[in-house]
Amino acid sequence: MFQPSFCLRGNCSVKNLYLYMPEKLGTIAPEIYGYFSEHIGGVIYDGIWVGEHSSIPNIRGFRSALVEKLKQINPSVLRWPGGCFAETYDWRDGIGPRDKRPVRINWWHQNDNRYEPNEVGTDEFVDFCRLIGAQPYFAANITATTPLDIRDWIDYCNTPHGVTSYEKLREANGNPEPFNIKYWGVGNETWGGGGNMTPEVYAHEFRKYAVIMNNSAPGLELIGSGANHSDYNWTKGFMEEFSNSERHMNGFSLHYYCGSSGNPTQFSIDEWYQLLSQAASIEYCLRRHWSYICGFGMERCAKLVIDEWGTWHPDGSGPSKGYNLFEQQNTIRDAAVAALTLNIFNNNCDKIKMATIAQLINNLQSLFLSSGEHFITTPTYHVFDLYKGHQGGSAIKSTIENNEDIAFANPHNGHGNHIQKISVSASHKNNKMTVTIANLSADTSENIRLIPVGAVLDENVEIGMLNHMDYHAHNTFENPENVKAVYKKVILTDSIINVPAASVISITADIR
């Protein structure tokens, strides 16, 4: 409910939010608003892909409702085919007539006893990206293939019409024009399933693969396999070994998950804050990794690519009841994590090249859940809708006065902890200001006055709001719109907006 100038729950104080127009933090790369789509569980099959002959509405085999909903939030980039799936993926298995493609052991088959039919391969995935308007980001298998194998994949994807044998193979498969795949990950989680390497060994492997990949086609941007969470020694060790070499690198990945050991839909207030506190820690994490990158003079070629991030809860809470591996329900709490994280990314956009939430559909902190004819958006989807105005904008410094810390007891160890109540980011482009606010308090609303410094904002604004009386709320196939963002145009009295407890708000105003 929109009440821009009224108090809720007895809280009538007003906090000033200062928006410093002259203090530009950097440009928010649209690629920060990206997604991850791995061949795992129900992400590809029954999620993205239903097949051309399915009774489910589809566009060349892709779920029509998914295409429509994605286009509404301006998708920028989509990472594929993994993740860990990439460690054993041979791109040649996924081309040519589908009825002749081999069935292979999926990386995850020991978890869910599924095998890979290879119905969705390079040509299909590029088709899907074109349908939704996103750039593909390929993860290259350096664990089980050679640099020549990856060069051949690049040849198949990017060589112009009428030149090489692999280009002619692409043409025979229905695509005479090059795909021009720009983003390539040189391995995935090489500290773990991607080779179980040390950072020094991976630095040598990166150099070996990157020099061949870079020679294969012009304009490639190669992403190094960076650290897991707070493994700062990985970043330090890699940079120390790599910094004096030829720098065929255009980004350095970071994986950061936060999660709970409890029920994803039934949690205590302390568990609400504990998960948000974990999410907030990504800022310290990315800043510290960045300090090592800068310390070795690598900031120009190793901007951060957070290509796996989000919440990771215990299995079984999603609609498939555990059939789809790592599928989980998605509540207001997960939406708050997404809002907080994206605010942090916006405010650190000078350090971040790209980010892809894990994952797109039916897995981890997904934007969608589906099964057969059923298809719904999650609260996290609506956060991306609220925040899409930031893409390509100039991020500016924002400060909220008296932003109190909320104290809580960590349910894992009983120790006290705290988190700031309000999370904010702001940007402007095309004479419009976008401000996004997440009230992380579970039970207290806030009245916030916008005070632009160096500009004047029109009092007629558009406000989008995502909230619910119950912060456990989520969407189901039976109740698909229980949680959704609502948008209204309002006049802000005295520039004051009320932000309910456990809510996410976007404000869009013309700059006069």
The other form holds:
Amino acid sequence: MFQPSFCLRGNCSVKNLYLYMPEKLGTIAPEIYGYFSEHIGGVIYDGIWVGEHSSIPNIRGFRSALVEKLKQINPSVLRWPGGCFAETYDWRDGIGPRDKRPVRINWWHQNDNRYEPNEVGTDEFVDFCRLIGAQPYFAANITATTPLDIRDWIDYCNTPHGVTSYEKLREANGNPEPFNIKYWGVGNETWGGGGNMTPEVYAHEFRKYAVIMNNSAPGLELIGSGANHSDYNWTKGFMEEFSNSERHMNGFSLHYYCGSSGNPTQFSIDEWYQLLSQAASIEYCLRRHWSYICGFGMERCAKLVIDEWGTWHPDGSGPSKGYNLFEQQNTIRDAAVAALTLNIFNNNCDKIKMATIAQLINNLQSLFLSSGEHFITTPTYHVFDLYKGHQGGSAIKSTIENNEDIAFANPHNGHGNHIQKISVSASHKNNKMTVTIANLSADTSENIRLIPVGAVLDENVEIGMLNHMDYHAHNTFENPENVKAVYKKVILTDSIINVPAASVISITADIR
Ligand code: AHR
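Starting from the form predicted alone shown above, please give the structure in the form predicted together with alpha-L-arabinofuranose (AHR).
Following is the full complex, with the preceding chain placed first.
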């Protein structure tokens, strides 16, 4: 359904959306539009990698359809190899002739009985990143390997042609030019699977690894392992211990999942709102972590890297029916979570260096689902497509006049809760304005009038819309385009646009 300027479902009032050109919020780092890819379930094997000899169309072993679809949404950064997987990963297992590589116990093998064949290692992953045009972001194992092991990995990746033994090994493996891996995570979830540390202990570990890592190659950006969700004590404890040290940190991570206990494709209206209200709470959460970071004077070196975020539904709803660990279906509700979250990231871009949704394919909130020759995009993919104009843009303040609070009952405990109906963000780049709006109401449309302040927008605009009559809608191998964004060029009458219930839209207009 595509209706740029008519009333839908009986709601004909108009709300003003002010776009304040002079009120700049910062630059939206393209890296905020990144993804996470772990050696877990079907992410790497079957998802990204099908093998060079597969009958599935591939480029040097990588699923061609995935490469093609990714290129359309301007991938910026891809995190790898975990997650928890990183904590037992030895990078040396993944280099050299593929048929000679060892098969190892994967971190997740007790959950799914699968082992790690190491067919995809450093060289392959970098090749994939180059194919799609994304920067790699490596997670270093600081639980089960030493600083020297990580030094050697950096040496293998970044030392220029013809210098060290590890560099020569890279060359022998077919890559004379350095990979120049810039982003390195110093551990993952060090409060949990990544070492079960206290924040104080981790601060010491970080210093130790950071000094060796920084000494190994110039220009690295090291990301500290930050808090889970609202664990503010982690941020506070780490900063207390770390802030007076020699600083070698370039970002501090945050993991934030929105969990649902129900069925990912069959949910009540209250469950729709409950999940969205969890997603909305990331704004309070990231601002509070940020205030601790600033409180310790660390805002220059510890911008937030939200390197795992998204929805986490119960297992088993994806096409593999539980074979691929954590694989889940993805509906309009997940798309609304992505849209709301990315609007929050845009509006807080001064605090955020990078964000990578978990995960790219066949896992938690994925952009793609695949199985053998089958491959589909999810509603979440289309949100990344609608929002791509924001990458690298200058975010500006935008406000909806009289934004409504929608009341609902928390399905878990019956307690009253509420959520704001309209979520919005706006940015401009190269004389083009991008405005993205999510209508979080499950059943009421909204007419929105764009009111630019300090600029004039051309009335010829491009509108992209992700919408479906049924907010449970999703894509399947049998019906791959049930949910997709539709783009149209329209003339905006009176600057008014109708935003149907449970929809996400983007508006792109020239600034005159
Ligand atoms: O994304 C799945 C897992 O969730 C990651 O491996 C871990 O870091 C997090 O707990």
